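Quick heads-up: it's one chain on its own, the form predicted alone, in structure tokens.
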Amino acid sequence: MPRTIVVFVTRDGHSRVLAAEIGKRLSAPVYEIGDLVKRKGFVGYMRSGAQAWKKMATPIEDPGVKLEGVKFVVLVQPIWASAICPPIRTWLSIHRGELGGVRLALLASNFGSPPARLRANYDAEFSEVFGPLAAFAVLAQRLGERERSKIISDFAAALERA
């Protein structure tokens, strides 16, 4: 079984690239949460924004992932209204029993919102039940190829630290 292991949800794709980079990068293997929410166009922006910031769990399409002698779960996801998304916020409570003891890293795509406000929400929320971040990082859509394989490795590097 791997040590570390990639989960992610991705509205647009951005978040399955980052997904696979770091997967690569920390030689983990990366599964994909099916959102069964309808969030293409404009309204699913918004439904996807509103959901976020009413910390509301959706239906999802688990995609079984064997939790069992896992050191380490890297969430990636988009941020939306600054909070944990939906998606992944279903997925961890289906997986609540079975991720005591595994470290929580979270790497985010954003198209503009702050970062210090997703970490600080995923704290007040989750810290309790899972722990402090092994390791957080944000990545804007919009960053260049060598600032993003900075932020990257700096973030996979925290994590083998941790």
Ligand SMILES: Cc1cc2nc3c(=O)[nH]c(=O)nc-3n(C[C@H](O)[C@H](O)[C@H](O)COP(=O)(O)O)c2cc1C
Second form
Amino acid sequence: MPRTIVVFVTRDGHSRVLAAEIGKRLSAPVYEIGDLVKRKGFVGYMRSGAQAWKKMATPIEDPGVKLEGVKFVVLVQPIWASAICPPIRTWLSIHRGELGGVRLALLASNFGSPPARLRANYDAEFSEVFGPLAAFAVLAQRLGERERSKIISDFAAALERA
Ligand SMILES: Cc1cc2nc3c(=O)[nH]c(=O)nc-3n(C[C@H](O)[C@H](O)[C@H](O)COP(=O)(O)O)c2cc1C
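Switch from the form predicted alone to the form predicted in complex with the ligand and print that structure.
What follows is the whole complex; the chain from before opens it.
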């Protein structure tokens, strides 16, 4: 099993691209969490925001990753209401028992709201269980190629140092 894996969820595809980029940079396999909640359109948008705000864990199709020997899991997600995405919360809860000794890192895609609240929300909800993040970064959709590639390089370097 590889030392590092990437696990992502997406609504509109940006996190899929991000997961592929960081996976390539780290030579790590990439797994998609299947999101079983209807999220398209206005109703889906509102539902997603409300579920994130309420810190819900929502139904997923688990990609069934084997975690033996894994040291780092890079979680990739869109930011909804400055929070950990509900399908990611479900995946963490299903695999909590296998994640002892594994360091988590978080990479997120958003429209550009300040990232500090997402990190604070992770710390408040998960750092006691999973420890502090080994690396953290948020990429706004509007970023150009150079900014994007620098953030991804810095994220990968932080992970390699951790
Ligand atoms: C329900 C919902 C809530 C969102 N909340 C935020 C937010 O608080 N801040 C922000 O910058 N972007 C927010 N966004 C925008 C997404 O984070 C952004 O479009 C992201 O790039 C989508 O990633 P995806 O294509 O992987 O789904 C929100 C989007 C949705 C659907």
